[in-house]
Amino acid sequence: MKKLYCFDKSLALFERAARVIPSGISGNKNPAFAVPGSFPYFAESGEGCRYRDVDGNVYIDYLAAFGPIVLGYKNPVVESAAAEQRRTGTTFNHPTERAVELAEKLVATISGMDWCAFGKNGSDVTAYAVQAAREHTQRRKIIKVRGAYHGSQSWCRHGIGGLIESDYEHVLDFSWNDATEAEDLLLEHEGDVACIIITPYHHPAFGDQVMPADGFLSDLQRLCKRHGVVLISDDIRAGFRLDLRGSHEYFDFEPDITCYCKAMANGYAISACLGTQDLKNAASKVFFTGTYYTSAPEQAAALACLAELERTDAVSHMMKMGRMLMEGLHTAAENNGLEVTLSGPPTLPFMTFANEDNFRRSQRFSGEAAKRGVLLHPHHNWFIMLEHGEADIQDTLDVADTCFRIIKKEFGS
């Protein structure tokens, strides 16, 4: 029987870090979002789809560092491009050429969109959309989707510490899949509302994943067109691994501005704002920098990144290979009398236990799958990419299957 892996010198290293660190790790990356004692605290380092932590432990990882690693860890050709600039420099007075080239690249690539600007974090680009949105027209109301994530800005993170009432007083929720809830508030807030933003598909933390339903992202595009209100799509977290126009051409939409970070740059640090010719001028009008936001490895990368997704056809692997895991999730369980609910796109995959809202049963099953090297988060979306091969689906599954029988014993079906 394979010994099971144990998290020692992550557990040592966290005793360190808490003296020194507030939380010890902070955000989503903190233990506390996943299995406490069953999942690694700090790494190591990564290659294809396998990521080794401080202990030594190696995993089939579906977390792809939350979602920057998209062809792979330690993909040649983007290192490759990224080594050759930093032989030049990094960081300057001004931008280099890269800029410009993935500029052009990315209004290319990405459909109906005009221009582009960078950051290094998707909750920069967000900010960003939202106040070029305001610019253009001079209003001051947000509309967004409850339970959303839109990065770490005041403005779309309530109830979390540092805030005050006035850092989201001009935003307001309404249901995912409701356009009517969201014309309700168009109308009361009449000539007040400069942007609704959304995620082309709603994948919220703590939750199944909830797809589009029929009409509403087109019945949102009119209802923005209508009052005058600009569209934007956070794609940050689906982008690329749908569809490489954006994810806006797989779900039938066309957004006035959209957010990329992520997979562009498979785990170097560069985001991205898109916008049609419309807003071009008020983009122009905000003042968005950053020391770093101009760095030209993470733009050489971005720029290999996108040329290595579309040689290698990778969202046609990645849609084939979570599928896969996603049948044979939904079977595995079958076969040991669970029932589990598979949500989101295949590229982006997450499980859930049908018959219990308290996340036991997915911590459990996720921890043991932790410690039987494969990462599985319980209860964010997991990640696809190229370098997931049959073999490794396969052997996930076989973990999987061992998990799920764990789940059985302890909690019945």
Contents of the next structure:
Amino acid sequence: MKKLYCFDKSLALFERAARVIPSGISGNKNPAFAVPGSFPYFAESGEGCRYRDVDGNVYIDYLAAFGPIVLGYKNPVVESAAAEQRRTGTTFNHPTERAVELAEKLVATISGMDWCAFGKNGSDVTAYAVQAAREHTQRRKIIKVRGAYHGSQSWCRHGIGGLIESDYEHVLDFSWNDATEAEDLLLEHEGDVACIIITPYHHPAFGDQVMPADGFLSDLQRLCKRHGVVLISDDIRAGFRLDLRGSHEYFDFEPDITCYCKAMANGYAISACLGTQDLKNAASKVFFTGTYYTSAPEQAAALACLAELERTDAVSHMMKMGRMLMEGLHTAAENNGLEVTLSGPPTLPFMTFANEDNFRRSQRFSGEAAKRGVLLHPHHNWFIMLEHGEADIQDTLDVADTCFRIIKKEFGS
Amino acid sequence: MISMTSQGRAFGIASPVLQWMGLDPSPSIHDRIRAGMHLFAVLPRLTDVVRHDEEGRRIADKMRVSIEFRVLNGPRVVLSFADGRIKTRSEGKSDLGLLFTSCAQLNNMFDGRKVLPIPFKGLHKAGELSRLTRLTEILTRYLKPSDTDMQSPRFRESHVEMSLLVGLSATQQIALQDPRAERIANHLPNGTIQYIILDGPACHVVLEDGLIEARSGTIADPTTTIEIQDIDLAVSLIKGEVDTFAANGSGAIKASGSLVLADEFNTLFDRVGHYLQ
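In place of the form predicted on its own, the structure of the form predicted in complex with its partner chain is requested.
Then the entire complex follows, led off by the chain already shown.
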């Protein structure tokens, strides 16, 4: 039997980190959100769909750096494009020609969009999107789905740490798939709502993913038109994994603004906000800048990544691998007398155990899988990348079978 | 359920009259929350004094009275002493009543300052107040222990359990009254959280439809389990000195089960320190 992984160096490094970094590791990458003690904390390297942690443990990786790695780690085409750009420099006084090329490429690729602005992280562009919507409509309120994640800016950040009530005073929530509730909010705040921001499908942490109900997205689109409200599609997590033209093509709706980040440049720090022509003037009035927003190597990497996604028909392959994983996990669970729910689209799958709302079995399953070389998060959706092949999925299913046996033995059902 | 008297009116006295009398008709949120915590999180720990302390038990055995603490234009609570046990309720009759003219006055008393509440009924039972005073002195000893007391492992364990119960119970006032926590409190999930201190006591919290109840001991099949490696860490945690995310990562605190519940509740728990020392 293969020796189970241990995480001694991760733990030792975390102790050092905790002395000088608040929380040791901040945000969703903090060990508390996974399985502390049974999950890696610190990275060493990655290649293809394999990720190596600081202890030297190698995993078939389904976290993909929480989404950015869409082609696979160290993709030679992307790395070479970024390296080529770096030879001339990284960040300059002004943008390079890459900025214009990338904006042109994205406007040509993403359907219905006429302009593009760049940031570094998803939060940069979701914040910019709502500000552009406010400028365009001259209104204050933002309507979002309860439990949806749109980044770590004050208006949408989880929790209350560091926030004051006025940070989220103009943010209203409604339930996913309930267009009537959204309409009620629009009516209640008639003339004061700037935008509705949604993810193309609902992918909350700590829960099953929920696809849009028939007519839900088109209902929202219709409501936005009727009330003069901007519809923003936050495609940061799902973008380029469902349809290169934008997830709104996959789900057949027409947003006014779309936001991208994760899978855009295969791990390079860049994000983009795209919008329709009639919002361009308003967007130009929002002062949107950051020291590294114009860094050229990331833009070169994005250009190369988008070209590779097209050339390889990556979405089709990832869909196929995702389906194999989802069906295989379902069968493996069933064979072990367990019932699981596989949710979300095949390229962004997630699994929960049936009739369990406290995630204890998920936590145990993920911890055991990590000790056996497969990285599956217990609380957050997973990501398929182009480098995942059938052999990797089969190896994953073999490990999953062992883990299901452990769950069955320990929890009974 | 905690009942609060309505704003601006108490005992039928209108706000302008209260103001004319030099009283505070609309206490600050801070004072209100502290008063609520003192009455509904600290005072109920007298039941634990009876459980943990021999002298406390002897005193309670002799008491058969219900004592009301009422804040003018603020909360009220009744402590019932019978058969050596103490029960806390926010409604119903009392034999003896103490009126505090403001939340601030009540808070001053709990902060250890000299305060003279107004006895408004049951003067013939005023003798019971000296026993109550002694019980509260014992409670204070457990909640604010001396270094000498803390040398005793048994005392330390009692101190930690009572302090933890105060902190956990106080979250109810945060959920009800703290404007900064409203965002969390409005969507607080139902469930149970088990706190286990590995070399010490266990407590648990039951959250149901916005009501939060903290109890000592364990509960079957909790929604979330939080294991704290030792009493020292628990003491630091109660004082708000612990980076809980770092402690989780290092394994000093082990949270399992619903982390959503743990996270949301911890947001309330974290705020208790802004009101109670």
